[in-house]
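Only one chain comes next, encoded as structure tokens, the form predicted alone.
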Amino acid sequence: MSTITTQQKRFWSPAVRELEPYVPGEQPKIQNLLKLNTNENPYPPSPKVVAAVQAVLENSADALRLYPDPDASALKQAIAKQQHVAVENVFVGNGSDEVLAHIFKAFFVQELPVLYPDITYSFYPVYSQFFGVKTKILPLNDNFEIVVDDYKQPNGGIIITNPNAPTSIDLGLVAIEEVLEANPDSVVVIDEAYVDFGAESAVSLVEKYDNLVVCQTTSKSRSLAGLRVGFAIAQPHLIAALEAVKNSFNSYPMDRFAIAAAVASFEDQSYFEAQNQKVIASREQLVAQLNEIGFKVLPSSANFIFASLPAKDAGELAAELRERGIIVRYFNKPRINQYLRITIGTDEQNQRLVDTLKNDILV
């Protein structure tokens, strides 16, 4: 996009010209390109799901000519039947990160600051300016590990990402469930997106608890991320303020095919575990072989790892692995700026990282 001139943003408005947009993992289009940058799946969405897309389309002539279901009640009674909910504790929307944005309109709105770390989904800042919401910034430890304690104060809500993302570690729900008996007055969201590889799901304590909001993607674990479903999990108090602020945004936010995938996703459950396992699997395998040569690697609960090596500076690292067709997520940022982020891929993959770190850029 061309430059926009001081001149012509006059048009804009204010609130807009300051705004600092989220910066998505790049998308290049590179030949031969191994992509380790976004934390997609390296394994394709269950058979089930292509042929519920492709019945969508067969079976109905009225596919593209009508609205959708605005409620998208199949995914809603699927999600519910899959985390053993009720459907009244089910709120679906366009990815994650648009139920996030509803997240923070619907209760951070606030007089006192939402708390979350200085580490974390780099969404939450966007999300902060563009609502005005005020914000607390809490630093993680020096083992880059959120400490429960700093959530202890005065608030306007809380929201922690578990596992925590760059840097993969997460945080269990004996702490999870301190944070919440801290602060019952305020919402706490644990935004789940990679909790199906290694860490414990906050949706068994929806019940319990009336100021729980959990947020969840099929992007990740369900190889969703080119349709855009999300979903988040909590009582029906709340997840009525997320309806009425999606009802004032967008009444139809899930179209025929993107309903159609989730729900024969979440109804082939021995798929979904079979593939997260295998990222697992690949996972541990590759920490490992990345130890061996001098890495140093945060415990990951996620399909990612972030990594430093303490012998080479991680951005000139990353470029030199993009200039073999390896991109992995590089966050020029304080305290940070001396790891990578790498999706975990598959095992051929996998080492063909490796391969490329030992043979070619370590040697």
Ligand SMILES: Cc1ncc(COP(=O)(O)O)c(C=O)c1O
Second form
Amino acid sequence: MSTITTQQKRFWSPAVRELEPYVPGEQPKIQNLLKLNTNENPYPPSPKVVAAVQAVLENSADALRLYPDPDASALKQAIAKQQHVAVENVFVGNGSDEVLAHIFKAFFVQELPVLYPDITYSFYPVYSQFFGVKTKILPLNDNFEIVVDDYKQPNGGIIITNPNAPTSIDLGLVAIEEVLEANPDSVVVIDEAYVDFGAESAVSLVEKYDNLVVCQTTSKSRSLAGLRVGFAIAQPHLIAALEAVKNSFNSYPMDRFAIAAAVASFEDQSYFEAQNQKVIASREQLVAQLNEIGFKVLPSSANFIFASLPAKDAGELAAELRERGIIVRYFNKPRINQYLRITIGTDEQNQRLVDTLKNDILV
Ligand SMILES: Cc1ncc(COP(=O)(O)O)c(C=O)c1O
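Please supply the corresponding structure for the form predicted in complex with the ligand (the preceding block corresponds to the form predicted alone).
The complete assembly is shown below, putting the previous chain first.
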């Protein structure tokens, strides 16, 4: 994009001139590329998902002409069934990024600051700036773990990614309950984008805590990043705030294809479970292989790992991998600039990564 001059920016709303937008991981068009940079699932979604998308067009000539269900009821029902909650506990949105945006607007625009860790999903500061949310950033400890006691101070809300990104480390439900108990008057959001790869979900706590919102996505464990379906689970008084925000912004965020495909995914639980087990097994194998060649890998409960090689600069390593057609995520940020975030691929893809490191880069 060409540079926009200050003169041209005079047309922009003043607040938009100051925005620092989120920068998504690259989606480059390079041949024979091994893309291990955006935590997509290496396996396709359930075949039933593809059939459901095709059926949308085949079954109704009006599928494109008419608006979809503004409430996406079929999808909410499928999620409620799979998550063992009532339909009234479910909110859906165009990717969990949109659900998170509505969460920031619905709960976090308060007098007191929202608390979140210094190293976490990099969209939180972006939404905070966008919605004018005050923030207080709390450092993870030296092992990149959350210090639960830090979350026992006055606040306007709390958001914790579990397992955390990009560190991959998970926080147990005991610690999450401690945070919930200590903050009965503010909303605690647990962003569980990666929970299906080995962490325990806080959805089981929703009935007990009237201040808990759990956010999940179909992008990772259901291989549907291209579909854009995310959801939140909470008690109905919190869901009502999210619906109010959604219906003040876009009443039809879920198109017909997204609804049909995600329903099919939630109904095919055995495919989902088998596929996640494969990713977890591949992760363990990759960690062992990387340990063997000198990497330190943080304990992962996600579909990615966070790894450093003491003998080599992480930025250089990312660049050398890239020259060989392998893309991993490198964050040039304080505390984590000697780590690489590597998405778990198929066993074959992981082997290509290990072989490239072992036989080409680190020789
Ligand atoms: C922690 C976390 N939350 C939310 C998201 C957003 O996922 P999506 O908008 O694809 O549902 C991501 C995506 O990478 C993530 O890492």
